[in-house]
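This document starts with one chain, in the form predicted on its own, laid out as structure tokens.
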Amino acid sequence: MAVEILPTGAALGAEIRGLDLRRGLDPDSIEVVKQTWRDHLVLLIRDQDISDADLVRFSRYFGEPRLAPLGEARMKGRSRSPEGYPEVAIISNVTKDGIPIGSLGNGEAIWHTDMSYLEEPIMGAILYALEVPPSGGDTGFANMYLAYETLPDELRSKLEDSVCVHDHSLNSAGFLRRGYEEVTDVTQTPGARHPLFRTHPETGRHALFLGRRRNAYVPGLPVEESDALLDAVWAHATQSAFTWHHRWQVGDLLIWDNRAVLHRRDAFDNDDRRVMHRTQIEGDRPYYKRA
């Protein structure tokens, strides 16, 4: 299968023309996809028209999917997933008898890294756009392995051997998670412990390995101090020339590296319907090894 790859131009992503995902892809087309995510990160598929065995079935070349995590549609009785595929989360702000079809609403989701709250965070992520709203609800990327590459000395030295605490009690939009209290002290946030600074296990590059800002800590330092340390590192790791800016068609998939790469979401009205569907990929615990 002939495929053409179109860089960005930006820090990182690429699209990748040429694939019908509903056809399953032969190994040598299935190397060039993966060589090409571990180069550009951010992989961009357009124009599919795919069923959510399609989307498994694609998400198994690069791991095994782990089950869709609980999801405030679950929460309020109806199933975090499409029948029969448990790997699939619907990310949705529609409603269906004053019920929510899937999680994490119309707003606006902050830079963050997905699951790292857990000791095996996802390695990738996979989300295939249904219906997208005529404005808003663009997502973010930006390349970690060109914030590490570039953090000052000062900022460098601070950060080499210190691990940061993951907050588990709120989602990337912001909602409590059920069976957590709000964090008013962060030396007591839940969640996992993981290196500031990551080795990729595929490419050996190191990388900022951040979470989310908000409830994270440094273990050891006076939570001013973590705090201003914290402030400075993701000021460095967020500016726009490590970024990149997807606006979303219908039949658009994406899939980005976890460990090296940040996301966010713009929100949008919630008058607008948005419907996405999620896969994300098994992963490992983080670690650093230094050069």
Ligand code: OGA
Given for the second form:
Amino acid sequence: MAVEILPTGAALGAEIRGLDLRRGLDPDSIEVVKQTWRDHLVLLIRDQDISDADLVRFSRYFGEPRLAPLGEARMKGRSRSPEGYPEVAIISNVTKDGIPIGSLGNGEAIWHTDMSYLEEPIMGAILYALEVPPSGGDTGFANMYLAYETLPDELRSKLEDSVCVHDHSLNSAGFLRRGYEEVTDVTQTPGARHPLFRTHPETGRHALFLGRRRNAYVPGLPVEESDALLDAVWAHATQSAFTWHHRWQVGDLLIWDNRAVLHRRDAFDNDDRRVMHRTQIEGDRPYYKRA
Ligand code: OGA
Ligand code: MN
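Moving from the form predicted on its own, what structure would you give for the form predicted together with N-oxalylglycine?
Complete assembly follows, chain above in first position.
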């Protein structure tokens, strides 16, 4: 299969053309897709018309799909997965009989890493667009290899051996998760602790590993010092020179490397419908091997 690779020209991201994901890919094409993903961190594949079964088959080329992170909703008989596909998460603002069919609503989702509040965050996620609003709802990515490589020395030395707490209490849309209380003292933030620098297990490159800013804390530091350090590093990491934003069309599919990018989403009008199906791929515990 002849595929064409078109880098975005920004700090990350490439479109890959010539794939039809309604069918299984041959081993050579799978290797090209994965290598392009490792090189560019975010892949865009346009003009697809795929089922959930196709999405899950494609996801398996990258690893084992993790069940959609919505155990509570499922227990209450309000699954936010399509019937028969518990590994597919619906990301949507649409409601049916007053109940959301998916997660994240229509608001802005600020810069974050997926599921980094767990000991083993996912390695990547795949998002496929079924319905998109006429404006808004763009998804942005930031290259954390670049953020690491360009880190000012003063910040580098402060972060080198530090960990950070990744808040579990708020979801990516900023809503309090069921069973959690609002964090008022960041030294008590619930969630996994991860090194601030991360060695990518496949590429061996180093990346800044930030997770989410809200309620983040660097254990061992006074709160004001932790806040000042995190504010500085977040400002560095999310500067526009490191980012690329995607304007969605129906049939677009994006795959991001959750070990090496941050992502975010613009708000959109809640009178418009946005329906995405997403899979998430099992990952490892983050580690840092000194450069
Ligand atoms: C996600 C996410 C952004 C979007 O699915 O993890 O952050 O554009 N989605 O819907
Ligand atoms: Mn996300």
